[in-house]
Structures are given as structure tokens and as C-alpha cells.
Amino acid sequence: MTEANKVPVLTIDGPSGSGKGTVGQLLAQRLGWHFLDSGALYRALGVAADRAQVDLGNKAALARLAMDMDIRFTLGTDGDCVDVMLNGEEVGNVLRTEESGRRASILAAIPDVRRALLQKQHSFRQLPGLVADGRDMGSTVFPDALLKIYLTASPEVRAARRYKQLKEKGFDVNLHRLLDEIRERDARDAEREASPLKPAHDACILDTSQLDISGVVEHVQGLLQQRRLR
């Protein structure tokens, strides 16, 4: 076993709006572990491509840009927010727009881009541990993770959550359009050739439609404690 593989990893996968980001951040803070928001990597790449005027159809240029960009995550003291630094600039608010999400979904379907970002994702695996949030963290990126969680919820619930989140941040959004975008993204993520959205074969699946965040966090932390005692 390599030194990196000795570092425990908790993966939290699932579709947009399932709560995986908030759950992952809170768990990382509670555990004192590092945090990886893999979706933010693709959103940040979309921002970097826009600023560098790289077309989303230029796969080779996008892969080079993915390897060269510097991205870091810093958890807030309350555990429910994270600062995202892209090449030394805080870009959290830019990454939360629906346009950033749309571009990220397109980029995530490009195999060359996924390969370029794989090594960068692995670099976040550092002691004392890593909480990795995304869509293929357990199935592809960290197949040897100590515990794999897959969170899901109905499209309607996820759209309502996203609507509330964006409205609180001052964005002008439409609930029906959000619901349509979530359904379209679900289909695109599930049907893509590279690492389609699906639970890892050994993942624990939790439907969060009727659960609050604190309940999910407690449940996952309990599962992790059981695994660590084995």
C-alpha cells in the first residue's frame, strides 16, 4: 500500500442539489479532514477557459488548462461555506452561477478533461484524511475509499433547494427553469461516456428528500465510525 493509499477517504457522490456539498463540508470540519469539491474543479475550469478565451470544443487546450490551474479550498469556521481560490483569486460566487454549472457539466463529459483533472483530485488526498464530494468520487476517483456515500433526492426537492440557496445569495432565478436544468443535467451526467453518474457498487445510498442536513451528517458520521473500528 502506498503512503497516499493509507490516507482515509470519505466520498460523497450524488446529483446536483442532493445536499452532498453541505454534508461534505460539515463532515470535513467535524473530522478535521481536507475537503475536495470536485464539481468546483470543473466550474473553475469553465471560468478559466472563459477568461483565457478557450473554446469548450478545444479539448486539447482545455486539458492543458486543467493541468495548469491552481485551485484550493478553505473551509469556513462554521463548516457551511468554503472559499475557492483559483490561481490566487477567490471565485466562490462566480462558481455558483447557473452558467458555471452548465459549463461544468459540458466539461465533465470530455474524457481528456477528466483525465487531466484526475491527478489533481488525487493530490488532495493528504493526512489526516479527505472528504471528497462529487459525482464519481467513489466509483472512479477513489475506488478504495473507506466509506462511499451516494446522496439523492427528487428533482423537485433539489430544484427547490437550489432556488432557495441562490435567492439567499441575491441571484435572480426561476424555479421552473431550475427544475428543467436539473433534469437536463441529470440526463447528461447519467448518459455521458466518461464516468457516468451512478452509485459505486459498494456505496451506501441515502435519499435526502425528507431528511435535514444535520440528520444526514450524523448518520454518515456514524457509518464512518463503524468502518474505522473494523
Ligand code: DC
Given for the second form:
Amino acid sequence: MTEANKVPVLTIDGPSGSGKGTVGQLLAQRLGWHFLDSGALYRALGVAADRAQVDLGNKAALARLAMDMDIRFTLGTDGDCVDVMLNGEEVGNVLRTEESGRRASILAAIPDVRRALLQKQHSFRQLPGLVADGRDMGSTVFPDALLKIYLTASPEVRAARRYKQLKEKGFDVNLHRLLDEIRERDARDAEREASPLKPAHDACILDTSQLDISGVVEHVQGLLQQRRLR
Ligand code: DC
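Can you switch from the form predicted on its own and show the form predicted together with the ligand instead?
Full complex below, order starting with the chain above.
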């Protein structure tokens, strides 16, 4: 076992709007563990490509950009949100738009891009532990994780959650358009060949359609406790 493999990892995967980001951040705070929002890496690469005027069809240039991009996450001044510095520029707000999610989903289908981001993701595995959120955290990036959770919810529930979130942040959004975008992104993420969106074979699957965030957090904490006592 290498030093890095001794660091416990909790993976939380699932489609967009399943609650994995909020649940993951809360669990990381409660446990005092590091947090990896892997979707932000793909989103940031989309922004980096835009800044460098690299076309989303140029796979080789995107993979190079992924290798070279300097990305840092720091806890925001209010202690709650995360600031994202991309090549020295604060891009947190740009990353949260639907357009950046759509671009991320397109370039996330490129195998060389996924390979280039693998090492960056592994570097987050540090003591005392890591909560990693994404699509393939349990299936590909951290296959030896202590506990793997796969959160899901119906597209309608997820669109309604996104709508509320974005409205609260002051974005002008349309529920029907959000639902279409969620369906389109689900299909692209699930149908791609490289690390498609699907639960790891040993993941605990949790449908959050009828659960609130604190219910999910409690449940996952209970499962984690059981694993650590084994
Ligand atoms: O979690 P998110 O919505 O921020 O992710 C944005 C896109 O990035 C998502 O549509 C697919 C891609 N992604 C991925 O392919 N693998 C990950 N581990 C995380 C995100």
C-alpha cells in the first residue's frame, strides 16, 4: 500500500442536480476532510479553452491545456463557498453557469482529457481524508475508496433544484429549458465511452427524490461509520 492509498476516500457520484455537491461539501466539513469537486476541473478546462481560443473539437490541444492548467480551490472569505483560481484568475462564478456545464460535458467525453486530469484529481488525496464528488470518482479515479455513494433523483426533481439554486444566485432561468439541458447532459455523460456516468459495481445507490440534504448526509455518515468500524 502506498502512502496515498492509506488516505481514506469517500466518493459521491451522480448526475447533475442529484445533490452530490452540497452533500459532499457538508460531509467534508463535518469530517474535517479535503473536498474535490471534479466537475469544477472539467468546467475550468472549458473556460481555459475559451480564454485560449481552443475549439472544443481540438482534442489534442484540449488535452495539453488540461495538463498545463493551474487550478486552485480555496475556501471563500465567508467560509462557505469555494473560490476557484484558474491560471491566476478567479473564475468561481463563471464555472457555475449552465453553459460552462454544457461545455464541460462535451470535453469530458475526450479520453485524453480525462487521462490528463487524472493526476490532478489524485493529488487531492491527502490526510486526514478526501470527499470526492463527480461522475466516475468511485468507478475510475478512486476505485479503492472506503465508501462509494451514487446519488440519483428524477430529472424533474433535479431540474427544480437547479432552478431554485440558480434563482437564488440571481440568474435568469427557465425551468423547461433546464429540464431539457439536464436530459441532454445526462444522455451525453451516460453514453460516452470514456468513464460513462454509471454507479461503480460496489457503490451504495441512494435515490434522493424524496430526501432532504440533511437526511442524505446523516445516512451517508452512518454508512461511513459502519465501514470504519469494520
Ligand atoms: O458535476 P458538474 O455538473 O459540475 O460536471 C460538469 C460536467 O463535467 C458533467 O456534465 C460531466 C463532466 N464530469 C465528468 O465527466 N466527470 C466527473 N468526474 C465530473 C464531471
